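The form predicted alone is given below as one chain in structure tokens.
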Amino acid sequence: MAVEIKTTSVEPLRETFSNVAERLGGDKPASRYQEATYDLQPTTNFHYHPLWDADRELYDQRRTKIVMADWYTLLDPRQYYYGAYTITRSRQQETMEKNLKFVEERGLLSSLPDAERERLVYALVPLRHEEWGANTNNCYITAFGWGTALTQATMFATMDRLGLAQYLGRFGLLLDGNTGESLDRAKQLWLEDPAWQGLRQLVEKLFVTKDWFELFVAQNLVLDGLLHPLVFERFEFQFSRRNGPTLSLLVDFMTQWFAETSRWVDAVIKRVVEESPTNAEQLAAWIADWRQQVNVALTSYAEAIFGAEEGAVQLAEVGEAFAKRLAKLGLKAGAQ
């Protein structure tokens, strides 16, 4: 008895969803990112205005001063939708867990002099509170922002910031032998230490910033753009030069995350600038305002972790690099 095996190819009736096909200019194959992004923002069939803001729809483009003809042009260059995002972060977490295990098993932190361990507690562990603030701020942007192209990315950023806060907490536990003393110490520093009060005040001011895109600029562009290079590049380099590469292992995820996330933030800002001169002018004004506030907030902190003279130098150099970044985005006024 002969068995004949045949294969049959099935031609799809259409390549993608109709709303995606309209954006692609025809029924063409679309990426998973495109299908998971375009036109998912609810726009109709709201039965009532929210009681807490009766003059606006539940989702309303007027909640920010920025005006876009199409908010779906603010695409994420990383092409993150849920699947791609979780796979990427899972792999990074595996690497980070190996780094943490390596440091713990070999006692690389416990072998440091007491003064150096205290320096790490002072400089890094209280930042878990700032990262929790960034988590809250990105959650606000996700709730009130408009267009899935942006809000799904800010939701991923929301969870990233929670992860960063947790990693900073784990650093503290490695430093104190899992007693939790460093976390209590970090909370006290955050609430009471003079060098931390400028940053804490800034985070609390961000909590009450109503315009969600202004908050995006203040948190994800300005504060992150000045704070992360100051701590996870310059402080890390200085500390590792004196004490070996232990800290480099512990902040490897922070370094990779900032470089990756900056690509997304820059792409969003650049597209908004290109949309209109009005948008560019508004962004420049916001950046100038928040940059001044961030510099004031970071001055005492930088002096505390680097020393008075060195702290001023490090903060100035971070500012120069940030100005170059803004200029590349077409924001020369904001780069002043």
Contents of the next structure:
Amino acid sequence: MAVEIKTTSVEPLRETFSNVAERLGGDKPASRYQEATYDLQPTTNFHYHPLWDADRELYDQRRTKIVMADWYTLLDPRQYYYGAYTITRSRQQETMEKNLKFVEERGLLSSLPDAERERLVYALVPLRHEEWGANTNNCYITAFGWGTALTQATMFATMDRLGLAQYLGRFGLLLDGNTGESLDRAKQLWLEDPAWQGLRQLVEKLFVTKDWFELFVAQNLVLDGLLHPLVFERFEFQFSRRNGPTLSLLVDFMTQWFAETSRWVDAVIKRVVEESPTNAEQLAAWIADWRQQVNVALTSYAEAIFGAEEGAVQLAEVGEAFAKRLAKLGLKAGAQ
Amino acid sequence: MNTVATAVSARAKKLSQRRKYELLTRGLGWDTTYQPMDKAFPFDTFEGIKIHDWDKWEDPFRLTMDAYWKYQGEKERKLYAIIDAFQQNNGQFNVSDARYINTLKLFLTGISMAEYASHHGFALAGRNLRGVSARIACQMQAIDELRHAQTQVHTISQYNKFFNGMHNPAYMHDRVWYLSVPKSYFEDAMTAGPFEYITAISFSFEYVLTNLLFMPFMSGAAFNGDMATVTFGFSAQSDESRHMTLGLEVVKFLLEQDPGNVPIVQKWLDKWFWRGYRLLTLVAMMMDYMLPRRVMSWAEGWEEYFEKNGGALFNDLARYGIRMPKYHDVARKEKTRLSHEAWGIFYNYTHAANFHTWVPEPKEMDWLSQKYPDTFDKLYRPRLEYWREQQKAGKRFYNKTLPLLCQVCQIPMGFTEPDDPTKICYRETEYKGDKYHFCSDGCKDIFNDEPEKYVRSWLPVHQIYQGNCFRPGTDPTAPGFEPLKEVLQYYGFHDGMDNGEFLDSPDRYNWEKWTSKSAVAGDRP
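The form predicted together with the partner chain is what I need now, so please give it after the form predicted alone.
Every chain and every other molecule in the complex is listed next, the one we just looked at coming first.
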């Protein structure tokens, strides 16, 4: 039986905020993402000059070579505002926590042969420093970028990368029985091991890259686009084939995170390419430059974790997949 | 090479939360060697603050990201469930009366946009400081502040559908004259270095003064039946307590690192106490005049939260060589006048503000007499009663002349001499041949310390006179040109709806039509 609930109805004066209505082409109901995103960042009438950048305004579009008529076209296909973002991640961390517990309780990592455990410490744990670098770089973009559509997503990415760094640290603790020795060893590898130095040198170069959109390209598109598949797909696949699916369970968070985040990165890049030929050329130049640098940085690392010959093959295959991804975004492949 | 691997055969040690946090967080950073550290972190030395050991930074909350996602995700699920229910049940009509909505206009266009500014400032500090723990603390606050801005927009979104004055908050924040008070406050902090920023916002604002912002708005919401805002308040409370703890940690850390830091920090505490106190003027008038059901008076709030709590805090800090901020005695003298002087200013200029003003109802005036026995009846009641008479005679007073603004706090020069409540306080200084005006010795000192910074204040009144507050294409020489109307267009106002006297407003008319309740019913002060 249907019960009709009687309610008094009052016609609202408006459905959404004026700025949102203007963007939607009329006053109509807007999503939470739209109301929380559009035009939130100040754009004009700035007081004072930054003591740390006296020639520019506090928020200033001139901090990148990329030119957009409207930076709010760089929307996030995931439609993440703070609430949607944290609710999604809280579900994912719940699964991750179960996986970590499963592995710990059954001693799945500690029962691996010593050599295999050592391989994991070597290949994965130092990456926590690279992820901390990615945190630093996304925080830079949040701090110096323009437009809430992009900078809120990089804020979320900033925290994601801290989360990834901490999960990699958790792997270390699973491997060393909570002594922290693997973390010390990983730090030493990061600072001194020859095969890791290319990557560290690259990350440090990103720390001094001034153009924030170039940094977005170098970190979130190129470095992530080559490094994450190399480690969390290919190394994981090879390792699991030999040792069973423990590592697959542990990197499930990373794999899902990468697929989800790539959707956002791709949407941003695609839109910037479409904006103008000048942007497209600038992006192509940056991608070519950074691809070459990332390849150099990853060569000795790939060789160390896969073996000399296999490392080169794996890196080349990752590069081919990356070239296809770029082509879909309307970009030339850039240097191999 | 196998030391790590063999160690595992023994059963895994149980880790304390503290140790686990340290292991997962502290060692993440490193001293760069392929690039100089000062190039990777170029902005954390120019202020003169010396840090010898970043590891001395205590992490009071030790939140790893997985725990952060878990707690915050849970809070968001609850908050949005209540916002949904509030919207479905037209909760906006359950508030004490329609005047209350004006506090939300002030909140959304003033505070929520300031939360966004705070988000940005912490993102800057979260990149620019070289210590790992300090940066993580700043980054967490950066994302929290984004949360506050966005959840406030979502909470107030329902009110925007039914009431005027809050339909374009960010746009107004960049333009409307009095919103330059919060805007310039945060921009002042962000354009400084990262240490001054966190001292200003984490300590002076969050730790010392935040109760005076948070309590009036959130308790005000509770007292006035605003379920949506009070739910946001409860939800944000645990974030706020983290932020306050960070504030104290920041200052103790700076003071302990190097004796040379003490005078720098003291100077910042002086400056940011006064900046923050002047900003709270808006809250003072909201507490005493805008809440139909009042929580406590501004004077009571100031005594409780600053004179008592703040006094104890600065006693604690005395061992570092820190004293009470300069001019705290002036704030004490002003506490029985501040809200009345501020409401007077806004009553004068409400035609150019995005919220309404009114003369308090007789019972409300009695409440003010009782809370301010030494000042209200003598100094302010006669003026309010005169305004009421004028209004009844059809001559509601609007001040058509633009006011002189203080160069630093940007509030119209309506404050009185610390020792004479009948005389307007004027201070001035000359810099490079130009004269600059101030509302107080506090603001004047701030200017004199960094004149190059403050000559660049974007003062709304100056900007109007210079012709910078008209929409593009406006011709001020055209016949029939009305500057005020044009400025309101530039502000994005719907003239006659967003601004002016409450009793003449569509908000009042709609409220009475929709609810069949009086729009000035909050008679339980």
